[in-house]
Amino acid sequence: MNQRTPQASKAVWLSRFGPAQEVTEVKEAPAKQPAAHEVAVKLEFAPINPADLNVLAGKYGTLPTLPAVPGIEGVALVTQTGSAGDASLAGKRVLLPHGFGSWRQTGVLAAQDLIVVPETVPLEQAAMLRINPATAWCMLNEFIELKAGEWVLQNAANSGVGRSVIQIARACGLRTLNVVRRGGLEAELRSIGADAVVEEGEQLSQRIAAATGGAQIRLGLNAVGGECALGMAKALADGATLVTYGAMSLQPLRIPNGLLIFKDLAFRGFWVSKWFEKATPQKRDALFARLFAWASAGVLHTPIEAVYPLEKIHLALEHANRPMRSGKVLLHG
């Protein structure tokens, strides 16, 4: 066991739900010491995800009991092990678990919750693996058994999940048709493996068919809703599945009766938090082993636009809310 004198530790605290910069503040408190089966960790990096911003606003699927430390994911360094712990864990880099609240300099967590990150994975990339790449992998594998060469249709293709879908699909021999909300993104998305890119708008289903040569598309991934999701549904093959994991347009899904009756489409939802709740440790570990391998090889990579120290949380939140960013905003412990 590695004993240390408690030191002051800073964390972002959420006192109420509302506008991000109004409801968060940085507070300082003594660092906690790990109990027998716990470890102490020091934050390396944590991203600001859209889900985090929704939590701050009080508009997410599950909300913490207030006051609380926000932050859905991140990567940390184990600095100390409890009396009953494995001392060899000290110095290891680990993914922070759901519910931990990653926007803090230090904390303690159960040793059994640790997912050790290989040294070959860049720390900044490790911080962003639990949500977006995991969501992409699960949606590509949990609903339809796709064969190499098949097409996957998605919107919000330049989002964090969308980019992960493109990269993972390419690594698995799948092709992607990517719908975006603005022009000027085709070259960038093709550079990471996109096979075709089209913009939202009129006659979307016809333009999708033209871009794929009329291919039978059995899986669609929707993070937008509204008219865009309807256009995608019309482009899917009979018996296909449309998976919804977001609602960027703030418009509901429109499901005409004919798509259910005559095309026999299946409409499903996905939330990676629920997947982690239900997944066995073996299934979870297999997921991360695959993601770690791709991140180590550079196959899976998320662009980063800015990194802010935890104390600059209000500047970081303002940056994360800017439209048309070129990458993620990270917090550094």
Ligand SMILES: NC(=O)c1ccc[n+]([C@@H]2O[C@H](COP(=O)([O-])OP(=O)(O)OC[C@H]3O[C@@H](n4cnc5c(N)ncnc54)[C@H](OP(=O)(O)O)[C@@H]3O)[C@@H](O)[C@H]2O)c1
The other form holds:
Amino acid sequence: MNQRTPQASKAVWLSRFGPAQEVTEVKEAPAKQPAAHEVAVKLEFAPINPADLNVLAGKYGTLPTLPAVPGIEGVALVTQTGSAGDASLAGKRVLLPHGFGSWRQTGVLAAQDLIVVPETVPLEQAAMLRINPATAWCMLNEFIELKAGEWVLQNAANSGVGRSVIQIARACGLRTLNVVRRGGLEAELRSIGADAVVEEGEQLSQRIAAATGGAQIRLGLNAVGGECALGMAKALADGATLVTYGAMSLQPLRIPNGLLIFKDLAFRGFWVSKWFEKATPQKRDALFARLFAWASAGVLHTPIEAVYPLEKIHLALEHANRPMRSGKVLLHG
Ligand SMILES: NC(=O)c1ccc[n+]([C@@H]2O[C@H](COP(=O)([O-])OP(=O)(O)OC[C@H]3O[C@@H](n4cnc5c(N)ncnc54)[C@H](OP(=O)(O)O)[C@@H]3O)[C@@H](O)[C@H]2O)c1
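The structure above corresponds to the form predicted on its own; please provide the structure of the form predicted together with this ligand.
Below: every chain and molecule of the assembly, starting with the one above.
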């Protein structure tokens, strides 16, 4: 055990739910010493994801008891281990668990909750692995047993999840038809493995069919909702599954009766928090082993548009809320 005097450090605090910049503030708090089975950590990087913004707004599947430190994921360095802990953890890079509140410079948590990150994974990429790439992998594997060469249809294809879907699908021998809401993204998405890219809008299902040569598509992944999801549903094969995992347009799914009666489509939902809650430790470790290997090899890579020090949280939140970003906004400790 390494005994040090704890230094004061800063964290973002959420005092009530509402507009992101109004309800958050950076406050100093004395750092704690880890108890016997705990470790002290220092934040490296934490992203600002749409789910974080939804939590600040008070519109998410689970909300913290206030006041709370927000931040669903992040990567940190272990700076100190508790008296009964594994001393070899000191200096290790670790993924922070759900519910810890990653937007803090330092913190103390149970050693058993940590996932150790291999040195070969770039730290910024490690910070973003737990939510989006994990979601992409699960959605490609938990609903339909896809065969090599099959197409997967998705919208918001230039998002963090969308890019992970493209990269993982390519690594697994699947093809992706990618719907985006604006032009100018095709070359970039093709460069990371997309097989076809179409824009949202009129006659979406016909344009999807044309792009795949009329392929039977058994899996659709929807993060948008509204008209875009309807166009995708129409393009799916009889008996296919449309998985909804986000609602970026804030428009509900509108499903004509005929899509159920004549095509027998299945409409499912996915939430990675629930997946982690239910996954066995073996299943969880297998997921991370795969994601770490791909991130180390550069197969999985999420672009970053900006990195802000945690103290500049209001600038970072404003930036993360902007449309048409080229990548994620990260905080560093
Ligand atoms: N259910 C789960 O377990 C789970 C897990 C991870 C993520 N998610 C959800 O997945 C979605 C994507 O997350 P992310 O972190 O990958 O996002 P991100 O990287 O921040 O990208 C946001 C994406 O949404 C698009 N977008 C924004 N407003 C839109 C609108 N009105 N209509 C259509 N597209 C719109 C953006 O397009 P532009 O580039 O054109 O602005 C961009 O492609 C979010 O809804 C998030 O909450 C769910």
